[in-house]
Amino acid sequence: MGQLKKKFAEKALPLSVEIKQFMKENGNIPMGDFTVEDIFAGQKGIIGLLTETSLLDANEGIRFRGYTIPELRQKLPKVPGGTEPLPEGLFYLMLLNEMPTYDDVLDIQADWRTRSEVPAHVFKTLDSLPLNTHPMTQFSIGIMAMQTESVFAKAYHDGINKKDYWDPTYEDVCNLLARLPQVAAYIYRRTYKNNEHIAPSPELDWAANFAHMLGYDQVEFYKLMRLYLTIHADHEGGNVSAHTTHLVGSALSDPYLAFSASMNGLAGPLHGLANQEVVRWIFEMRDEIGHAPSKEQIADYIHKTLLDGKVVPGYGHAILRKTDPRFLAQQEFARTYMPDDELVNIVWNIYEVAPPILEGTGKIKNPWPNVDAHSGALLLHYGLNEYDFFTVLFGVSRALGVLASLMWDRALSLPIERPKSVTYEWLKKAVEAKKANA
């Protein structure tokens, strides 16, 4: 180890066991409208952003513009005769607050097409990229890469009105949600199809002619990419991926560099990055079990990921205390078209044998599934088996509702974010103020 390294160890690690039991002593003295514990806590649950698009109730989940994820699948538009609703319609929604018609997805999906073309010179930088680069990687490199094109940054740079910003954000968001897909879809067959691309097929909708660019024409294929780009579209403001994109962009980063920023806090493992990490642990327990474990089984291997100091993944949310309904919507697709699927079974049978157990640790504020519980094991069912990419998906998904978040920021004016940040020994001296004067 060397100097530098030992150093910041030998004076980090026993402050980290300090501020732990400083913690302990004092987490419950308020500092204003919050407590010592809320400054350590991630600003949890403290209110300092304005989200129009979707609001997160801890006990009734995830509502956008007022209206449930049942409510969405059942009020949004559809293709004739489908089953599930069309993400450009929940993307109108959230940016008008208005219910669309089948005629106003008609109007969007037209639009998408116009600016759909994405430069050659983005699949030349995916392309000088090792081929074993993350697919999350690769995503934020050719959102990057596409920055070149952005409309804001151009009309700032040739000096537009403020009250105008709006305008040419509105440009760089479409043209981004238009191209998206297609080069989310590119990383996809460089990565694992040797190369071998897809060309975009202007008939279809937003959500199927992705599915078709990745190479997947199954028609239940179809309804799940709605289903899956709807549902992880937004989750209130506060979540790493949404924070980011406001973030970023309160410095009038344009919409590539705040969209980029924001993948990278997706990637994280405690963020989008989790519907992989499910994945890896469900078939790391069935190897090492032998074959599709039992419920007892499946107990005995969440007791031991426990023991081992490690999270089960999928389970818990920062905010949500009840199942989440993004679980139950990807669920009741599964009860419809692959009720005798084995991954899906265990996915199952996780839910009813994991919440008791991590509730009964006594640490765990939401032992209930959250999206990323179930949502690898449908995709792994029709064959996209690439679970590195699983994240990806979502990020297509969620551009929707953050730039869509992003676009009222700007029409908003809303200023550059700056909050206060204090050092330890600043709050210890506060703390000992509070109680000198209690």
Second form
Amino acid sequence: MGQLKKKFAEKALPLSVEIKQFMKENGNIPMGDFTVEDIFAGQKGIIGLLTETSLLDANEGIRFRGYTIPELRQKLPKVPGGTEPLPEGLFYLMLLNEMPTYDDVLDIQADWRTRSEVPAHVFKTLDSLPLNTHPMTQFSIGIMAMQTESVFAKAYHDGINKKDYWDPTYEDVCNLLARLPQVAAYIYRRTYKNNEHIAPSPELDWAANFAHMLGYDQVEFYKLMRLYLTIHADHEGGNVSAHTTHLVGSALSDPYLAFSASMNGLAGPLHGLANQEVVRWIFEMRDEIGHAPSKEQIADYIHKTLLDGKVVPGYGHAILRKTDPRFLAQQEFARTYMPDDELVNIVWNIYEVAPPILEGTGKIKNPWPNVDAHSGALLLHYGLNEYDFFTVLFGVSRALGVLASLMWDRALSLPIERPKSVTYEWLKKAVEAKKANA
Ligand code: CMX
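Moving on from the form predicted on its own, please list the structure of the form predicted in complex with carboxymethyldethia coenzyme *A (CMX).
After this comes the whole thing, all chains and molecules, with the earlier chain placed first.
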């Protein structure tokens, strides 16, 4: 170990223990409108953002412009005879706070089709990456490569008046949404399918065309994609991907820069990457046991995971305190189309076994499954086995919500984001002063 690294470890590790103890002893001391603990705990519970597109209730789950997930599945326009909502309609709802008609959705589809051509240099950029580059890294780089097309960046360079920012932002947002499925599908096919690409099918809706370009043309898979791209679209403003888009966008970085940054956050295992981690965790459990695990074996494996100092992926949430309605929507889909699927049944058994064990630790605030606990099993059912790719699907969906929000950031002229931070020394002194004055 080099001297610098050694010295860092000597300083940081004891300080981490000291700060944990400090928080235990002083966490509930008020600090302005908040407490000492709030400062340390990733700003959870601190209201510090305006986000119009969706609102999360700890017990009820997400509402998009006031609509719950079951309501969206019922009320958003569908293809004729379809059963799942069209995600383009959700974008319309999030942007305008108005439920679209089917014609409104057709209008978006027609507009996005005209914008959908991905510049050739984007594919060249992706082709230059080693094939073992994680698909989320490729996705982020692909988005960055498209930034050459930013209408906002050009307009800013040319001296646009700030009251007009929303207009080139709209152009970038819609161009991005129109192009992301093809970029994502290109990454999938180059990484896993011998670089054999599938041309878009312009008569299909956004989600079905994406499924088609990935190489999955089953009608049921189209339905799954429509559902998947709807339920992953937004989760109010404070989650890492939404907050990052807002934060980076607040510096007037254009939508490509802001969204690519957001995808780097989604690629973290405590956020969107959890969907691949769930499948990896289940496969490792199954491999270790040698067959589909019983409920007792699942319980043992959860205990082992916790003892090893790891998280049980797909469980827990920073805000939610009940089973995620996005998990339940996927469970309902699975009950309809694949009730006997082995992996799906393992997911359901984990749902029975995990919550009491996680609750029993006494520290995990939400022992219930989140959206990522179920999504992988549905994709695997249709043969989409390459689970390192799953977070890219999440990313394509998340674009709908965070980019609709970015439109509002620019339209409302929300200012650059700059929360105040303090040092531990500052905090200690402030706590001492409070105690002295008590
Ligand atoms: N397994 C094991 N331990 C967990 C846990 C889980 N599923 N969920 C929380 N904990 C632990 C935390 O690591 C923390 O431990 P320490 O005190 O030792 O640091 C403690 O319980 C308290 O955490 P919390 O307040 O309940 O949860 P946080 O708000 O800090 O974190 C989340 C929320 C989602 C990061 C966490 O629950 C987690 O790591 N879950 C597993 C990963 C996952 O599924 N992420 C996807 C979330 C949905 C999404 O964004 O896509």
